[in-house]
Amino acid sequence: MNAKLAAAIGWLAGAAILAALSLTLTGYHADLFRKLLLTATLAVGYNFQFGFAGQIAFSHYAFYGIGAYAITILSTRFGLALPVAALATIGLSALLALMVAIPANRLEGFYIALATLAFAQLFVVVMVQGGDFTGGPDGLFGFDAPTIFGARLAGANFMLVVSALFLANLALFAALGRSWFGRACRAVRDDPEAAAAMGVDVARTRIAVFTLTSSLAAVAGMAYAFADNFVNPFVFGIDAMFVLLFMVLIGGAGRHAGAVVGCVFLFMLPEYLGDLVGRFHLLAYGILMVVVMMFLPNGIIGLWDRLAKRLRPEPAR
């Protein structure tokens, strides 16, 4: 079978089961899926800025804070129209991300993780020192479900909005990994002077990722403040952070369906192991993950390519 028709029919078939789960699904379940697909999201972004471009940052949970107050600030506080208030929290995530990611390029390694890292924390300070206009340590509810032509964003329909962003998003860093700049991002990643030998501009290229994830994070953001119509500072912490971090490096760090795979596994893990885990979730995470990089260093992703290697029939010869 041609490789892009096979491509295109996994495409169809994977949303045609993202659909089917979202008109289906209800009550808890749905809102356990709705949760996992923008977790999952933010993963995928995660995994192309860390795995693909070697930047190791902090600060993917802040921004999807961001978009998700910014969004509901602007629409309940301000009244802006939805498309409005969605324009304007992206413009505003991009501006963030570059005021952050300008300076942050000085900085090499560890002192980047820091720099991000403080700005994470910053942002959760300011959301719970905000008073009445961030709603505090409480954060803001009591809000509608926007409408779009006509039609309520919320059960059913909520549910397949957050199933297209999770492909698109798939899609979309699934081709730039592909692309000329996935290459340059490989090489900054590999060897930032080599790369820069070969004419990548280093600089540029770490900067429009940070930028390009940052914002696709806010953008995820977006939609998680109408799954459950509340934002709450503490959502966004750091610990929520450093779990997208094992999903990424227990999937697979460099591989999208490395980066779904360990998002699903790390997310249902306390579900299903809710009474043995419980509130060590953190500790059980990290031990799962000193294991996974002894025994699987390239994770869960790669003890499936070392199987299908091994169930591949060699060639006749």
Partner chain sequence: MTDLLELAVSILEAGGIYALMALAYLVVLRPTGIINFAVGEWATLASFFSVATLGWWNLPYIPGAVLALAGVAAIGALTEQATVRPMIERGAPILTPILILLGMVVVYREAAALGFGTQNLRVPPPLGFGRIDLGPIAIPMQSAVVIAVSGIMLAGTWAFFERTIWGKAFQAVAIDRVAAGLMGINLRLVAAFSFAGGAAIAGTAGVLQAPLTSAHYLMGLPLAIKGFSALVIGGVGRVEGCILGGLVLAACERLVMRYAPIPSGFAIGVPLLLMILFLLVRPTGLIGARGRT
The other form holds:
Amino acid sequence: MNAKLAAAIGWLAGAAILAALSLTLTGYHADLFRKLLLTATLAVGYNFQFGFAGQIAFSHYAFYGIGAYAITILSTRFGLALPVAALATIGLSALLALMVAIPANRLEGFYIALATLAFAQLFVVVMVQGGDFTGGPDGLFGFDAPTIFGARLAGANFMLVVSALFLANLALFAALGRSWFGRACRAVRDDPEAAAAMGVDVARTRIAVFTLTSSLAAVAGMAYAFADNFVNPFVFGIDAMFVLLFMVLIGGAGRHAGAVVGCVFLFMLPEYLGDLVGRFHLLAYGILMVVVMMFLPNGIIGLWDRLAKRLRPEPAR
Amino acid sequence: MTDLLELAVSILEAGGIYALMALAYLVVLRPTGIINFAVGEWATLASFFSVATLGWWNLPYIPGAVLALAGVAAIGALTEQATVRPMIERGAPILTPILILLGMVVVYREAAALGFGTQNLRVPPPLGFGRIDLGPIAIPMQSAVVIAVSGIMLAGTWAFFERTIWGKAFQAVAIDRVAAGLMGINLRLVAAFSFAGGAAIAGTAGVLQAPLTSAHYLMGLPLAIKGFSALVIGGVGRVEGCILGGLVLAACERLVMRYAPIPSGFAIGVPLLLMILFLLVRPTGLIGARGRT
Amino acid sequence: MSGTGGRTLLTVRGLAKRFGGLVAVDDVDFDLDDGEILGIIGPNGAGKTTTFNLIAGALRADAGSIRLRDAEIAGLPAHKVAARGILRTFQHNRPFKGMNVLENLLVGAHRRVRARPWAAALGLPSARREDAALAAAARETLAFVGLGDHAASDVSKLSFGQGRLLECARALMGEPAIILFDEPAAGLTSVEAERLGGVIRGIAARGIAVLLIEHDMRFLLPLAHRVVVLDRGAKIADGTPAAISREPAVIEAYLGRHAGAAA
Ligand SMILES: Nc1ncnc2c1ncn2[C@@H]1O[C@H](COP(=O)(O)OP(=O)(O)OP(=O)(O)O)[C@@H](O)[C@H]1O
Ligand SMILES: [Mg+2]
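Coords for the form predicted in complex with its partner chain, given the form predicted on its own:
Expanding to the full complex; the earlier chain stays at the top.
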């Protein structure tokens, strides 16, 4: 009962902090905040796909882009009402995710990474070459922030929505991760044959995880489209995908807190390195990633666990 | 007719470079089991090194190119020593070095940008910008160089694997690591050598490409993707597969660019589509592997 | 022929598997009754593990039928065989390394889970209650095999023998009709082997049929109700432990050679 209460208080406190930040931050900091939340939402989902289910796919940012492009095109070009456009976007991205997941499931190990990398690159190529329909290399911009229930989704409203989206993703993946489904995922990751011997349908588990996480990436992408009312193909390229992978690995793959910590850490790093490293923050990311993989295989969160254990010896159970 | 011959030359030229990139993957993958995405950045580094040796220091072409390749080979071997070997010795899963090398992709690339800048740097071609007159067509000199050098390199690697005791040792390690180790093959040496060799081969592709397109810090990823597509198309296993894959890929790409009624930008998607198609329909490629991979 | 006089649970007929030119399992027949411990012995490479893999669906048989209470299960994929109540251990311990001991057991309980995926995703009370009930069952099972103190341990912290017990406990968590044990006593100290023998007896006493591959005759003979002997893929004897240890073909093919080598 105590643990449950503590968890509830934790969630409420988190929600309160995010709400307070949404209502107070302005200008540059507001921009940083909402992009950070969107990236963290992606990181939590990617961590489930990669850290929990062990799928090394490079298509997460592509689905983010699919969500952003689809909602923009459906609502501006086809003039669909926002809820309709949103549902259609989710349906479309789930369908695409299934179309990638079912054949990719037959591939072994790192070949999934390559097939999904090719898919992600193709997405960028198609968006760049899509002419007026996709806005080509310039992307789509200048469309209006949507209005729901009379509230314009901009400024603090938008940040509240993104905060809720992040918390909902975190809560969903936390619940899933704790449940039999999360255990089945981790079993499939650790030893697919042994998992099957326990009755886990390996193919179905993999396909379900990929479809769910990819669709939720597309949902985050829908929100992204209205962060600046601007979508551009190069935002969804392979560099962003690598950084997302680095975030999860540096924070600690397979742990929700790890994904969030890694995301905040890498996201904020350039702010502090600032002029010192200039545009070469990617170099810092790469070096950090290599060093963490070599010396902290469980990431920052693993280090934290070790410290916490040392400070507070485990009570007798 | 002239048209077709020119097309054939451009296919051989691009195919040679793609085949070299595929081979760079293979040389590392076979003995170590590591899919190494950093091959593209090795090509980048070598082409920047050639900017230094040929453009800045004005060395004669052959010593300059060899020096650039030696540099990148040393970087390959050092990377293996510093990041891959400790993980293998620690008994980490094979995914760990693969991910570390993914991190190294970014490290190499950004370091190259830091050292050489983000602009295009021209590299002087070894035999100038002239053309060789071959009756119906005149081949650009650099195309001839690319075809000749990549052909020699591919044939040389093939001969190494098929005809020398060292090459046999590589094959033995690829087929059964443990047994090869017991037979007295020095696994560490093979791993270091495979990284150095892979870097030199990818570097050759970079040095050949540089005079055509200039050296640029982002040139690695497209090469890495094309090399991988060629590898998958040809089949992960043999030098012949790399060559065939490189040529098939180049042929598809050039034919689409020339004849297909689509915007030329879509041609970039051809290797991606071909790779996906082969992964799904024929994952063993055109020429299957030999032994276990 | 049956050791316990129970109903026949598993019927294997004409089972065959070849790998290239090698006939690993050659026209094997046997029955397994309710609550029975059936031993399978045979020299190295006799086809014991392959037989298990065929039953468990990890490999596809070239010929033959495997019936679980009159339902044909040959050709089903591994997870469907497990779902029908046949769970296995592996000859070499294969714990899920990224999970603690308790979580490993809960994966074993996969076939008992009734909560729907969306209930799990939303953390609905029904799903949480089921989870808590399974966790309680897992703690009991851990106590039963003697790992009661290790619920929260990392699997890497377990000794080899404890790893074996974990394999047993994980399979047991699925409340199977049949458990397949592949050389569970190999590599154990005699004390550990004795404890494991007790656990296996306890499993049979719960009414679970046990198919037990074992090399070590001293471990197997007191435990098994009946023994099938394989040699080069084929069944060469089938009977009570006492009967098969008198069978000349067995002594020649297995006991003689093995005892000679081990002496
Ligand atoms: N996947 C496989 N591919 C090829 N041959 C195999 C395969 N699995 C087993 N074999 C061969 O089939 C034969 C039977 O092997 P199996 O593992 O069933 O023997 P076993 O009776 O379990 O032996 P052990 O006592 O050593 O565990 C052996 O010769 C083995 O080499
Ligand atoms: Mg065996």
